[in-house]
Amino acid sequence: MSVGEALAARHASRVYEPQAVPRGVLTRVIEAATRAPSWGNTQPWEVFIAAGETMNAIRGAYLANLRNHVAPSPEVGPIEVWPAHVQQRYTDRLLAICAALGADPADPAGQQAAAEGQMAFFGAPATIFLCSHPGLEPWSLFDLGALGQSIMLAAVEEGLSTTPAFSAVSYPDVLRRELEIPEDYRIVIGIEIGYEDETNPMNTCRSVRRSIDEVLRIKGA
């Protein structure tokens, strides 16, 4: 496989197949992904993966916290206000998600379906979490930005789907009991990874590419 096929392959996973991914094919993917480079090579990432009981046990805690109304009290925070050009790419991503489960974007159950379904890590058997140390930011960002799209590539080449989610990170005390995560770490996202369940319509769905020329602008060449 290419490059360029791995890149043209890798897609957001909406629901995974129960199959456990094997600890050894885990390892590979993270391997190769720490090729991926860092400012003056400082490599400033933690790698920290949840599956089988673990994985299980803060899908768990995950829900119950929605379910009881917990607010989620990610370490980076979100996006507050994304400008109107972005924010409409986001809503129509949404909306293609809606449209590919024949869902009523406004209607409340499938609001609540939804956030379970994204606290429930899309039913995948096991989510790789990329941590770094406070202080590091911004640009350490960048670094775990370029490890996570390698973990991504990586993972194709093994047959397996990925999601990053910034939902993974919701509950970082959760996360910090299961997974014996240092305080001296900041746990910046959650990369799902599974086997994809190719039979379900919300992983029909493909996000609409801007074009190149929109994108682009080269200038002496």
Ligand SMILES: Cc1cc2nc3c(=O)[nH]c(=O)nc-3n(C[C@H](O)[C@H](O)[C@H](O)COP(=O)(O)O)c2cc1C
Given for the second form:
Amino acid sequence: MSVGEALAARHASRVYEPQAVPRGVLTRVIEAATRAPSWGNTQPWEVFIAAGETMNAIRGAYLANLRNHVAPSPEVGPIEVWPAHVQQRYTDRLLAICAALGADPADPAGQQAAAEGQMAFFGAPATIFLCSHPGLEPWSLFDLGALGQSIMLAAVEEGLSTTPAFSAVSYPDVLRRELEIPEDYRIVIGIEIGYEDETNPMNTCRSVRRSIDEVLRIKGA
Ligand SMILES: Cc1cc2nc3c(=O)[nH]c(=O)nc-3n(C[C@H](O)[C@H](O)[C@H](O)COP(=O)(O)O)c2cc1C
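Could you output the structure for the form predicted in complex with this ligand, given that the previous block was the form predicted alone?
Okay, now the whole complex, with that chain kicking things off.
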């Protein structure tokens, strides 16, 4: 598989099969991805993976928190107000998924089901958590991003699907308890990983991209 093929195939999956990913495959994906660059080769990442019973314990705790209206407390906070042109792309993507599902985005039952899907990690059999150290940001976030994309491409080569998910780090206290993550690591992002349900409309509906002419400016070449 070429890099171009892996880039084109990668997408965020939102329904996974329960089939477990072997420990050796997970290790291979992370080992390949740690060839990612980092500032001065500082490699400011710590990686924790939840699978099997540990993944199910986290999933159960997240769903219980959602149903009990426990407010999420991610350690790298969300952007509260997006600039209007960015918000539009966010909204367009949501509407495209709803259209693919034949769902009404304003339907409260649908919104609850979507929230449960997020808190259930979309049924993924495993999730990779990328952690950094406070004091190294914001540049360590760039390094973690490079690692994250490398993980997602290495996963494609293994026949696996992934979802980078802010929702996966909603409840750091649960993650620290189940994965024994030290207090001095900052839990940044989760990447759900597994074998996707290839026929589900949530997975067949692909996101669009801005045109290259809008994104790119080149001078002198
Ligand atoms: C930092 C980051 C956080 C994300 N958080 C979520 C999330 O919480 N839930 C979700 O369903 N998708 C999440 N995504 C996936 C994006 O929605 C997805 O990458 C985007 O819509 C483009 O679609 P594609 O990855 O299928 O090309 C996140 C992606 C990134 C990079």
